[in-house]
Amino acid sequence: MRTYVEFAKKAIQNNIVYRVNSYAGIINTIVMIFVNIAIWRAIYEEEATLEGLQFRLVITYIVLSFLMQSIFVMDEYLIQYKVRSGSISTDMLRPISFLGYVFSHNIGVMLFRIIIQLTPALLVAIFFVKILPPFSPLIALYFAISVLLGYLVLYSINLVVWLTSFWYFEIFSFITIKDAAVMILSGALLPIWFMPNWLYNLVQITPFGSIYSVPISIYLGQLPETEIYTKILLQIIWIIVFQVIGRLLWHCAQKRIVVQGG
C-alpha cells in the first residue's frame, strides 16, 4: 500500500511542476462557471422558471457539474504511452500491480486538482454565485460518497478504453467517442431532466448517469432516501462490471505481451 501512496505523491509533485497549467485550469473552471450562468440567466430571465424548475436549482447543478469535472480529469494516455514506448515491459517486471500503479497515479492527479483547482473555484461558487447548500449533513455525506463512486465509475470506464492500447496503435478516436458519450449522457453539460422521456429513461439505466447526474441529484434533494440507496448500489454495480471487464482485458493483454516478446 505504501508503494502506491508514493506513486500518488509523485503524481502530485509532477503536477506541481507545471504551475502555469494549474493556474490556467483554475481560471478556466471559474470562467466556464460564469459563462454558463450567464447563458442560463438569459434563458430563465432572472428568477423565472422553466418547466417548473427554479433558476438557482439549475445554476447549482451546473456549478456542481463543473466543479466535479475539474477533479474528474485523468491521465488518458498513460497506458498508451507505456505500450508505445515499450516501458510497459519494465513495469510488468516490477513486484507491483501495474493496474494499481495506474489507479494510484490518477488518484494523485485528482488530489492535486482538489487542492489547487477545486478549492478556489468552490469558494467563488459559495460566495459569489451563492449555490444552494445541501439539505442536511446526511445528504452532504451521501453526496460525498456518491461523488467518490461517480469518479470510480468514470475511472473504470476509462480503464477499459485505455487497455485497448494493447491492440490499437492509437486510441484517440476511442477516447473522443467515450468523452462525447460521457459529456452528453452523464448530465455533465445539461441536466438530464431536460432530456426527452425516452432518453431520460435510457440514461437512467446506463453507467453514464451514475457519474454526474446521481451525485448532483442527491445533493439537490431530488431523490428520496430509499432511492439514494438504490442509486448508490447501482454505482457500485457499474464499478464492479467495468472493473471485471478491465481485468479480463488486462489478462488478455499480458498474454499478448508474452507472445510478442517470445
Given for the second form:
Amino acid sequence: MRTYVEFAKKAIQNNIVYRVNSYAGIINTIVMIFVNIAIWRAIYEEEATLEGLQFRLVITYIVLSFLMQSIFVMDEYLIQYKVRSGSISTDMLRPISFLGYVFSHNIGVMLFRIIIQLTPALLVAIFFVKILPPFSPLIALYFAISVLLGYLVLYSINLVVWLTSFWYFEIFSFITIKDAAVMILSGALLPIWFMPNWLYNLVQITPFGSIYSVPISIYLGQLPETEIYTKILLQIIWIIVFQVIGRLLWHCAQKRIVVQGG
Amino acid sequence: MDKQKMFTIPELTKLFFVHTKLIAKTTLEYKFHRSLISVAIFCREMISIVTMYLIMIRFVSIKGWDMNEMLFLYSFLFISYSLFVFVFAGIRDFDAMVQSGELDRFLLRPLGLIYQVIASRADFSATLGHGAVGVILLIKTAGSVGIEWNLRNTLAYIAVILGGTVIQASLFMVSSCFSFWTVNTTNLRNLVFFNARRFAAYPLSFYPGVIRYLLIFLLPFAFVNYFPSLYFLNKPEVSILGGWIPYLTPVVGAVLFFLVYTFWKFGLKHYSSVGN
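Alright, leaving the form predicted on its own aside, put up the form predicted in complex with its partner chain.
Full complex below, order starting with the chain above.
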C-alpha cells in the first residue's frame, strides 16, 4: 500500500513541476462556465425568469458538471507511453501490480487537480455564480459518494481504452472518440431534463450517465431516496463490468507484449 | 538573403502544390491511422454542435436567432479553420520548426522564408475533420436561412471565408513571432485562441460588453463569423453599413496580417539559430 501512496505523491510532484498547464486548465474551466452562463442567461431573459429557481437549477447543474470535469482529468497517454518507450518491461519486472500503479498515478493527478484547480473554480462558483447549495446534508454525503463512484466509472472505461495501446500504436483517435461519447451521453453538456426522450433514455442505459448526470441529479435533490440507492448500485455495477473487461484485456496484453531491444 | 531571385506567382503556386502533393503522399502512407484521426477530430468538434442543437430543439429561438441561423453562424468557424490548417499549418507549427532547426534549413534556400514555412506543412486530418463539420452545417443551413445565393452573395461569402482564414492565421502568427526569441508561447496561444473561438460560437449579442469589444478589436473573431452572418441573415443590426459588411472581413484580415508580418520580420532580424 505504501508503495502506491508514493506513486500518487510522485504524480503530484510531477504535476507541480509542469503547473503552467494546469493554470491553463483553470482558465478553460472558467471560460466554459462563463460562456454557458451567457447562453443560459440569453435563453431565460426571454422567459423572464432570470432570478427564478429554474435558471439557478440550470446554472448549478452546468457549473457542477464543469467542476467535476476539471478534476476528472486523467493521464490518458501513460500506458501508451509505457508501451511505446518499452519501459513497460521494467514495470512488469517489479513486484508491484502495474494496474495498481496506473491507478495510484491517476489518483495523484486528481488530488493535484483538486488542490490547484477545483479550489479557485469553486470559489468563483460560490461567490460569483451563486450556485445552489446541496439539497440537505445527507444528500451532500450521497453526492460525495456518487462523485467518487462516477470517477471510478470513468476511470474503468478509460482503462479499457488505454489498454488498446498494446494492440494499436497510437490511441489518440480512440481517446478522442471516447471523450466525445462521454461528453454527449453523460449529460455533462446540458441538464438531462432538457434532452429529447431518446437521448435521455440513452443516457440512462449507457454507462456514461453514471459519470456526471447521476451525481448531479442527486445533488439537486431530483431523485427520491430509493432511486438514489439504485443509481449508486448501478454505478458500482458499471465499475465492476469495466474493471473485469480491463483485467481480461490486461491478461491478454501480458501474453502478447514484445518489447524491442534488450 | 537580399539578392534573391524573384519567382513569379504561377511558379510559386506550382511549387506550393508540389509540396502539398508530397505531404499528401506521406499522409497516405498511414491511411487507416490518418482517417481515424479525421474521424476523431470530427467527433470532437461535433460535441459543441450537438450541445447547440439540443439547446435549440428545446428553446427554438434565442434572442431572435433560430437553430439554422445559429448553425450557419457556427459553420464559418469550421470552414475557415479547415482552410487555415490546410494552407497555414506551417504557421501553427512554427515553434516546432524553430526548435528542431528546420527553420535554419529554410534560411539557406533561395526562396522567401514565410512562403517556405507556409508551403512546408498541411494538416490533412484536421482539414478533413473540421471541413466535414463545416460543410455539413453549411449544407444543412444554406437553403433554409433565406439567403439568395446569387453572384453578389456568393462572392461575398468567398471573401468572408478567405478573410476569416487570414484573420485566424494572423492570430496564430503573433505567437510564432515570439519563437525568434526562443520564447515558447504555444500553450498560451492555444488557450487564448480556442477560448475566443468558444465565445464566437454563439452570437456576440449574448455576451456582456467587455467580451464583445475583445472579439471585435483584440481577437477579431467577430469578423470571422458574427458580422458576416448579420449581413447574410439580414438581421436588423446590419442597416448601418449594409452591403459592405462582408468585405470588412478580408480588409481586417489584410491589415492584421500586414501588422503581424511586420512584427515577424522584426523578429527574424533578431533571430540567431537554436544550434551552434
